[in-house]
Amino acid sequence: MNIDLHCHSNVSDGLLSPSELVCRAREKGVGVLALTDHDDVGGLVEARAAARIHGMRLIDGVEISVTWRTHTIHVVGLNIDAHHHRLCEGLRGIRHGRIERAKRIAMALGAHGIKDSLEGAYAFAGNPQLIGRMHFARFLVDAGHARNLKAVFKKFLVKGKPGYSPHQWVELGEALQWIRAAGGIAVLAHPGRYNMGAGTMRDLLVEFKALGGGAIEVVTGSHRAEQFPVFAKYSVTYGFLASRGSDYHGPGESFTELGGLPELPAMCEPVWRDWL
């Protein structure tokens, strides 16, 4: 079976709403499909709808922005309680910050000469408490300040370019802590795209255990081919199952489409193992 453990709809960043999401993973030959929008379960209602609508399977999730150290990470929450009142609450409150920093990215950018960069954002965001650095780069796109998406990100919204705004996201105990508190598994997401030392990465994994972290990505649309090896024996030496996950944000804007991913490597338990 197809399995596709992580992707995004309009009600983050990604580009079709959920039951176009879940149409295009069902025409791409995925049975059993993760809605994981970032900091944000509002989708899941409507894509509950389509799957059944389309004979697919769809677990609940959520993507976490989290800070560890200096680093933002990504935890993938699976098989959560959409409605849990902690796990809720929690991401209102990271929605809130996501609107503050969207304020500071805006006046960056104003100060590099590009006017009304906020408004232009908030254009391209289907959901406006998610306001994000991908609606930010589409504007940039639009308005000429950039060829691409990827131009974008080298240009603008990283460290040491014009329209940087660091931030201060959950941190990585209280973000696993929702979601063990809604009944979910915490999945580290695409570790390989974090670029930290052998070090540093160990440190990562070591504390994501300890706080409650039960699988990390290994098969993911941002991960190389030949970092998939990697993370499968990181999954087999720390004790995580593993999972597998587009990353999909639609037409024209991913690396892999929906279910367009190999299998996990046969030395990976899979995080689905339980469910399916």
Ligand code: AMP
Second form
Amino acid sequence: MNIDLHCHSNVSDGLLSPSELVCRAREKGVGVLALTDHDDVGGLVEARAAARIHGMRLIDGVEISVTWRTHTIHVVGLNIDAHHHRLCEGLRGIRHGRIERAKRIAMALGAHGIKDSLEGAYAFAGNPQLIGRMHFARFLVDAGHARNLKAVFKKFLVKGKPGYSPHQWVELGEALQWIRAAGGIAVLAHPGRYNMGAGTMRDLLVEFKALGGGAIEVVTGSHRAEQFPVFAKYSVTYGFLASRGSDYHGPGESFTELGGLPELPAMCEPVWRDWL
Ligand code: AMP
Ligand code: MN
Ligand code: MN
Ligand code: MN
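Right, the form predicted alone is done, so what does the form predicted together with adenosine monophosphate look like?
In what comes next, the whole complex appears, and the chain from above leads the way.
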């Protein structure tokens, strides 16, 4: 069974609508898909209807933006009750913060001589409630400021570069409370992407566990292949279930196709062990 537990629709910063995404996942042989848009669960109704038509299993998910110490990290909630009041209110607060951040990003780009980027970014946003750096990135590429998305994130929008604006996301403990209140399991997304030393990673894993985190992503499109065994070992050492997800954002924008990753290493206990 091909299981993909991390991807994005145009309700956040993906390119495809939720139903297009589900349809493509089906074509690629995915049997169980989790839609995990950033800070928004608004795509799940459409995705569920499409999954029913295609005879696929859909897992309700979300990817929450979190500030831990000085790091921005992402926590995926799987099997959540997407109507849960506390979760929905929390996500609404994050989206509001994104709108304020977008204004600051546009100001910073303006100071660098790039005009009208707020309108430009919104033109690329499928959901005006959920604006992010990817929408600015698409605008910047379209306006000729960089060759492609990879180049854009080297030149702009990251720490030390024009268009970066520091932002306070939700605290880790709070995000985990929302996910748990909504009956879901909290999964630390792409831990290999956070540029932390081993000591800091250990602190994060210990704290994530203590706060009720249940799993970490091991095989993800956001890890390099040589990181799969490293985080497989972390999952065993710290007693986490392991997840697998492409982090697919759309045709031409993701190196990893839906369902297009290797299996979890044999030492891992899959996060879906109790669902299937
Ligand atoms: P945000 O949550 O709005 O700060 O945007 C984060 C999103 O930007 C990630 O989920 C990715 O989709 C995208 N992103 C961040 N860094 C990069 C990068 N270096 N290359 C490509 N996409 C990136
Ligand atoms: Mn994204
Ligand atoms: Mn992420
Ligand atoms: Mn993601």
